[in-house]
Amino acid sequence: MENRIAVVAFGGNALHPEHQVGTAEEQEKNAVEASAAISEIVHNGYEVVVVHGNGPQVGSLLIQMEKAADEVPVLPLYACVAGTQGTIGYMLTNALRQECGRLGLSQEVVTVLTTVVVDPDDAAFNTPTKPIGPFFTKEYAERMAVEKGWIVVEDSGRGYRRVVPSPEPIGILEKSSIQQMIEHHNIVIACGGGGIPVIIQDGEFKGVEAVIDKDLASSLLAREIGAHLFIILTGVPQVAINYGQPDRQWLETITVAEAKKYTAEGQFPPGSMGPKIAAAIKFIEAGGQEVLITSASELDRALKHQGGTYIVP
């Protein structure tokens, strides 16, 4: 019988919440809760992938690097990246063998070190967007985009911030090993961060200053590795229209036609759940069969089409 696979997505504030100081017992503490939500997959007859987020742990990094960068060398943004696929792993990994443990799972689990190809020629390198680290004064700012060609930008009046490319992925150099991984029933996690961006030249891999967005990663890999099942755990049990206002709608089950709909008519916003959407047509029109969105809270009830948002071809 063929494997069903199964992709979960969710992000890096799992593990480090906006509320917490994002200390590594809290970290391990929220690793517990994550992996009781995965291990739920597990139960229900898939071979699962997990991608994590890693935005708060990479600022944090950041922040630590610019404190020490008199006295230590500073890391480019790609081996932060790495960095935090291997913090991050280590704590999931020991959080998923123990809940395995507890429920007499028999699976491994394994983090995979990923690396994910961009195209050099993306217009996301003419364009940076994506914030990352510190919020800096605008002198300091100004000196570092003079010093070390920073693009920088005014973010939301808390002060200057250092901006990144976030380019489209369009391979995964691990693939291969991933579904072998699969193929001997372990939980691999993979794709930390959105896995660490290289580029091909001269035919060299090359790491880069950029940041891939986790759900396309995560939506490439799914489609890569044939997965049946393409899940992104959010903070919200389902995908809203009209969200926030008194005539708010909740959405059970939509075509990839009414998801493309109501993204032209600015119901999911870039900053939240447009990146998530946009993941989700593209693992569809690739060949999948079906998205859920949903928290980790209600994933039980959603795997049980109780709950949750499916997407559909």
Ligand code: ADP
Contents of the next structure:
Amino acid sequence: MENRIAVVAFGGNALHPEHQVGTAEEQEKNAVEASAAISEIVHNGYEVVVVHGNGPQVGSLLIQMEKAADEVPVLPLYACVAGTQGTIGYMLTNALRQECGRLGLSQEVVTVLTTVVVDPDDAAFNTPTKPIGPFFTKEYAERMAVEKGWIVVEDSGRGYRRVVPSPEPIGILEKSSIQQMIEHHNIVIACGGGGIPVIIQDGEFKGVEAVIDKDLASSLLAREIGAHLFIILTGVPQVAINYGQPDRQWLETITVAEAKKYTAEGQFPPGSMGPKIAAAIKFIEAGGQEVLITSASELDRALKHQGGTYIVP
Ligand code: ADP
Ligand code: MG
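Previous: the form predicted on its own; requested now: the form predicted together with adenosine-5'-diphosphate (ADP):
Below: every chain and molecule of the assembly, starting with the one above.
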């Protein structure tokens, strides 16, 4: 019997929460916890593709490179994304292998270095919005703006940060390889950090200084491989309307039409819940059956429809 496919996306914070410094030991322990959640999805009879974020990890890498910039050349951002796909992919692969062994599951676990195509004419290239990497002094930020053409912004009184474009993902180069691995019942880790962003120019693939939103990249992946279920694991057990206010109301199941209505009301801020809802809407509108947004600790209950927020046609 052919199994159903689930794509599960989780935030970079899941492996490197804000209250931790991000040692290898911490991240490896967090990977073990994430693996327990992922194996629950396998247990529910799905072939699983995992997408992870990389915000804190790529931020740390950029700090390391900035500090050593006068000794070792700083690498472009797309290369840093590739690097974090490797490090995070390794930690998850290792943890998942161990978890599968413990549960007597026979799946192989594979990390795919994933390249995601963006449109060079995407409007995002004209208005960079995504803050990345370390905080700088005004002087350093201004010097980098002149020397390297960085766009820098003042970030909530904490210093100056570089902002980069966050274009829409439009294609996944390794799609058919990922599909073949799923057919062979492998657990696949792909599109880490939203994927390595490239444009196609004169028939060549060229890395660009941008980052792709991992929620949008995982939605594209879910659509392209015909996933049945798209799961987004994040810091809250459910999506709410009037989030953070006294009249907050947690949502159990909403239709795409309701999701659009709440979006128009401004219920889902850009940069946090906004892209998740947008990613969910795109998946359902392309023929997907259901999206589940919840936290890793609620996943077990949510898969039994006793928690989480489902978005349906
Ligand atoms: P991730 O790292 O998983 O992408 P984000 O911080 O980007 O997580 O986005 C998820 C966060 O969005 C939640 O943890 C919550 O704090 C916040 N949030 C904003 N609006 C809402 C809402 N309407 N309902 C639930 N959470 C919301
Ligand atoms: Mg996010």
